[in-house]
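Here you get one chain, nothing else, as structure tokens; it is the form predicted on its own.
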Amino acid sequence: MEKQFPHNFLFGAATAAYQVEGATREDGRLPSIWDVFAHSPGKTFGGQTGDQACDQYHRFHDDVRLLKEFGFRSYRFSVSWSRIFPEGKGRINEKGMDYYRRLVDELLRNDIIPLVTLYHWDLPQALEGIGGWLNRDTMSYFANYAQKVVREFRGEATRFITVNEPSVAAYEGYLTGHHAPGHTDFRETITVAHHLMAGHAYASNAIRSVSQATEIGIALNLSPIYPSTKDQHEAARTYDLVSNQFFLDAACSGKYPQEVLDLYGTFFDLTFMQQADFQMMRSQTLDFLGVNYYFPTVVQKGEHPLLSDVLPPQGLLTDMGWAIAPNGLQDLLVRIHRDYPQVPIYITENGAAFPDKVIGDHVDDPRRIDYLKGHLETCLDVLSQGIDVKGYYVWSLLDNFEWAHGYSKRFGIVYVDFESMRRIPKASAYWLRDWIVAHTAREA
């Protein structure tokens, strides 16, 4: 018999506040480090913005008609932060808590399950001005903002992703210098690093504080690391406790592993990871972890004393010059599961950018279905062995502000023309929606 997703897993899209929104400057919103960044000379593609994006803040009602005529169950956004407090705290901007209201109104009309995520990287610029994820009082503005926009919600979202892919926010934004707000520093790093994974926790415990029956998660992005010969196994090692396991750990048991702390300690003085933090990591139960997977990483030894070098990817590519390797994920899932078998699994981002063209009134991608279906398949085959996958989100619902690529890149399973905002569903869309059907195991 053909193997199939169980009746109730549960198969969504996923966007981010700043890549599709738009709206920058309406109804009391005010900058986030990704406004000022992408404003900033050199920092993006073109000197793009997210000023307009996909506009969904005014298109919501079109994109979940879109989500409903895929079949898609669950759709996963974020939350801005400086849409909901302008300066990071203080009182609630409730033009900007209506807009978040109405588009979980809408959803739950059409019998879409909302999963929240409450930072997606756009930090408050009021709140970098006074050091941003460098400085240990964001743990508690963050913290507070979790707790206050879940109570808003009043029950309707019931499933939150606290933090987005804290080890991107970490080395893209403070050690690559490519992400907001373009630090090059690698103590800051991990301090940021470190701040990330508390916050999560104290907002976690915030969270819970006034609702025991929401669902807390985090969305960590996960690379199995591969050796580039036999003998750089040591070099894999060390790349996957930093890359991997650092953050891993903190999220699934409460604690970094002991390496790596002795690791960064011969280098940096560690004395901003205070012990309320780990006592509030230790404290809290991650409901579910969700992974986003894209790629693999093959390493061998290099000069840097802490990060192994990243050798170019071979075989077939994304146009993010990405490895296409579902083995991987594979890889990655059994992985998880041997270390923490306790926590469940939703696949929160997976998907792959192509030069799509409109050819007529028609976006062919025949390489993106082909991407979708080589991950959904394993997706099956760990299902088969006993690993709790429970959901699977394609990146992403819409061709998007793609960060520091601006709009060239394009990850949608539907077609934005950015002049006209015109939306234009690719085949791929249509061939996840009967894929899905084809798959999925019917309610007794």
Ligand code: FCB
The other form holds:
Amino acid sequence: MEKQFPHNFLFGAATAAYQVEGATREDGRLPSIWDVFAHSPGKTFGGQTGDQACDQYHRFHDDVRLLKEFGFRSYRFSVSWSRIFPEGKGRINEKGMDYYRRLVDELLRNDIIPLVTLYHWDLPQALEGIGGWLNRDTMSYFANYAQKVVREFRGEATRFITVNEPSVAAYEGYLTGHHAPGHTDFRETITVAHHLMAGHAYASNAIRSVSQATEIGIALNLSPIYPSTKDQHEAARTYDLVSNQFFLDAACSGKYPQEVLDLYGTFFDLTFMQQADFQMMRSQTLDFLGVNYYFPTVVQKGEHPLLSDVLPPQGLLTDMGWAIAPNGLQDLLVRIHRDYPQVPIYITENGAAFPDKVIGDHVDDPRRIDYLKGHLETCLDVLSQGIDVKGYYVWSLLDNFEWAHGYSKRFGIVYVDFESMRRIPKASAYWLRDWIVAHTAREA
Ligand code: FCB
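Given the form predicted on its own, corresponding form predicted in complex with beta-D-fucopyranose:
Now the full complex is given, and it begins with the chain already shown.
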């Protein structure tokens, strides 16, 4: 018999606030670092911004209808901190909170489980003004914001992701400068990585103090690291320690790998990592690990003492130039299960960008179907090996504002015409709906 997903496997679709909501100046919202960054010359493709994005703020009913129509049982979205606390702290902005309550109500009415990301890269600009994630205080503002939002949902949303992809926020925001706030300094990168991981722990603790019934996870972007040749093993190992294990260990066992600390310690003063942070990290347990997987990475030794050189990807590529390799997901999940067997896993993002076109009223996206099929079949394989994967969220429900790439990269299973805001489900949406039904066991 063909392999099947268990009946309670959670299929969902994912988005993030700044990428889909628009309405950036409405109902009391103030700018986040992404508003400022996108509005700065030369930072995004064609100077594009999330000002309108997919206008989900005004069209969430339509989007929930799409989720329902395509059979999704869960929706992963993020809350914009700047809507709840426009200045990052202080008094709750009721109108902002009300938007998310209405969204959650609409989801629940349609039997769709909300999975709420609290921080998907959009720090309130007011906090950036006092140092942003470089400032330790941001961790407590984050914990306060997280606690208040969870409480305001009054038990209607019970699953939360504290931070989305801390390594991308740290490395793209503070080393390459491709993302907000656009800095380029390695010590800052590590400082921010630590404040995000410790911030996750402080936020988890704050949430648990007001709600025992919540499930708290974190979404890490993970990429299996392979050496370019056999003698590049060391380069692959170092890169893996810095880019994967640092975050995995922090999230799953509340500490950093000693080797990474030793490595960083030879270059930088690490006094920003305080004992209280480690205590807090160790005291928290993770209810689930969110894995965002897109592509594998091949490396060799480079000039940089802390980072190896990444080789250009080979073989089939997406429109992002990312290698298509479902076996990378397999390697990753096997490794996570080996190292942290107790942690339940959700794939919280997986998907691909292709230059989709509307022809007539249709969008044919066979390459996306292949991509999704390969990765979903991998999920079935690892499930049959006894690995506890509980759900899969496709990135993304909608074509949206792809950060520095603006609207030039289409990740949606639903096409968005950014002039009219019309949504047109792509062939992959129909395919996914039917494939999931065909590969999920009926409830006994
Ligand atoms: C991930 C981000 C998500 C989206 C996808 C393509 O790194 O979490 O917002 O941009 O990549």
